[in-house]
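First comes one chain, alone, set out as structure tokens in the form predicted alone.
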Amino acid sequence: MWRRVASLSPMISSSSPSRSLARNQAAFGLNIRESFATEISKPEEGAKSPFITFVLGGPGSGKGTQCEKIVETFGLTHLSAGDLLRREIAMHTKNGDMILNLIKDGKIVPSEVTVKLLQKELESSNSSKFLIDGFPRTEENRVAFERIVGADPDVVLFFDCPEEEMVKRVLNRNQGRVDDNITTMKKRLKIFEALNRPVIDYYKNKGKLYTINAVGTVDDIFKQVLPIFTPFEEQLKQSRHVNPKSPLVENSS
């Protein structure tokens, strides 16, 4: 889908909620960068760029359920950066062992590593429309994706939910980690806010961010999502794997 045209992209400094994270990243950035020399890709001349939706939201925001409904309705191919990293670990690849060791040591997996995995999925897929769940988490993620993949998202959804509601959902519905409690959840949410807010603000300023009130029933929340894709009706209908029950199809008759 894209032509590889350049060499290693530089490591971009990320905003971090703690100095220890920044030190870890700086200390290990050079070695990881050398190991994962990612080429910058640009769309081939005359080739169509993929339709890309980023979905953002903190733990307990309900974005996972909404992602399932979006994929089912519009036929987008679902990609999760976290799932791709976990798959590398589960397959015991050389990269997976490195990723696991970084995580065990409390270090951040460099953006180039994550973006390279996403890029591989984008380039190898027969689909031309994608939903990327929980990404980009940081400004470094965002910049690396745009530089390496050479594509901007068409839509960025942000599921905005009060902290108390997210804590309640995770703790009461067993959606989080086994060791989650009120203290750890509030810490996770604080880290999410510190890392993700610059990304949210960036896409808001570019006019690509759609903020969803994530309080209410699944169907009520999804009613806010549906109109967002209306301007992209023709582009989505021309892509493969459109659900025949999709509102886009029903409205076209």
Ligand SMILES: Nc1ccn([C@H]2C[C@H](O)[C@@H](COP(=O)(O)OP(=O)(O)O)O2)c(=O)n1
Contents of the next structure:
Amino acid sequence: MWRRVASLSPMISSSSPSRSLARNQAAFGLNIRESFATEISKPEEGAKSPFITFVLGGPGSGKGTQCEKIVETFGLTHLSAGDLLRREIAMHTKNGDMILNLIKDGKIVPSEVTVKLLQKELESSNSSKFLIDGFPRTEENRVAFERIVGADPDVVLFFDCPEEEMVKRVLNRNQGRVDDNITTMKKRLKIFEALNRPVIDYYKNKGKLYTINAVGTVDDIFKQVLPIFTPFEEQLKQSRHVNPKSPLVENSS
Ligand SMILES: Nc1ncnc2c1ncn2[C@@H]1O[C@H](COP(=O)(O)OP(=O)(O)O)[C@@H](O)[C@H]1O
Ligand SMILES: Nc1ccn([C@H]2C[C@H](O)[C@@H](COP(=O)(O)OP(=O)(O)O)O2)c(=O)n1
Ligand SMILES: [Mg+2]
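Show the same protein again, this time as the form predicted in complex with this ligand rather than the form predicted alone.
Up next: the whole complex, starting with the chain shown before.
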């Protein structure tokens, strides 16, 4: 479905982020001059573009939990940026230690690393419908994906949750994560406000953002998610991985 078309370096050129964004990124130790000696992939000519949903929200807002339900119902392929990064740590790859230190400190991993992991998953998958969870977390993430992968999201979900609730959930998550502690969580919330908000605003202005009130039971929240996918019914029905119980699958009986 994807093909590599050109090499790209450096990543940030005339479309570099605004000055305030650059200040934010500098404040959080991000290097906006990061160089991308990598290749761009684009969907093959004649091939249909993949259906992409980005899933945004603060730490503990319930992204992963809702993604599981979306996968179950609509058969999208779930790619969690955080899980892909944690896999690098567990596999002791060359970036493993660097990723671990950034995650422990509540910081964002350089976009080149994360986008390449996502790109590999997209390229090797047979699916044409993806749920990309926890990405893009910064404007730099967003621009890197656009330019390296060469695709735009069809839908952007934003799970809107008060900080107090997010803190409570993260501290009770119990998955043994190195970042699930109050010190890292405080840093993550600051970074979320400074770096993810501009991404949310970007998709709001593009008319692609769907804001979901992330307080309530898992099922109540999912009730808000369901109708968002209705306009994409036809595209989603074509998925090979759709659960037979999905409301989008016609009942043949
Ligand atoms: N609606 C909800 N109400 C209460 N707890 C929730 C809800 N949704 C998820 N959780 C719990 O909160 C924690 C964080 O959820 P998770 O899906 O991992 O969030 P995120 O991926 O946004 O960090 C998990 O322990 C999860 O079981
Ligand atoms: N696009 C991303 C996604 C995650 N990361 C890093 C930094 C994040 O704090 C950690 C954990 O991300 P993850 O999405 O798993 O976290 P939550 O589910 O929101 O708690 O991974 C990143 O650097 N860039
Ligand atoms: Mg998560």
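Positions refer to the first chain, counted from 1. Here the structure is a predicted model, which is why all the values come from computation and not from measurement. For the two forms, the rigid core is made up of the largest set of C-alpha atoms that agree within 1.5 Å on superposition.
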Practice task
Answer yes if the Cα of residue 107 shifts by 2 angstroms or more between the two forms on a rigid-core superposition, and no otherwise.
Solution key: yes
Problem - Large Cα move at residue 126 between the two forms, threshold 2 Å, rigid core - result: no
Handout entry: Did residue 88 shift 2 Å or more between the two forms, C-alpha, core superposed
Key = yes
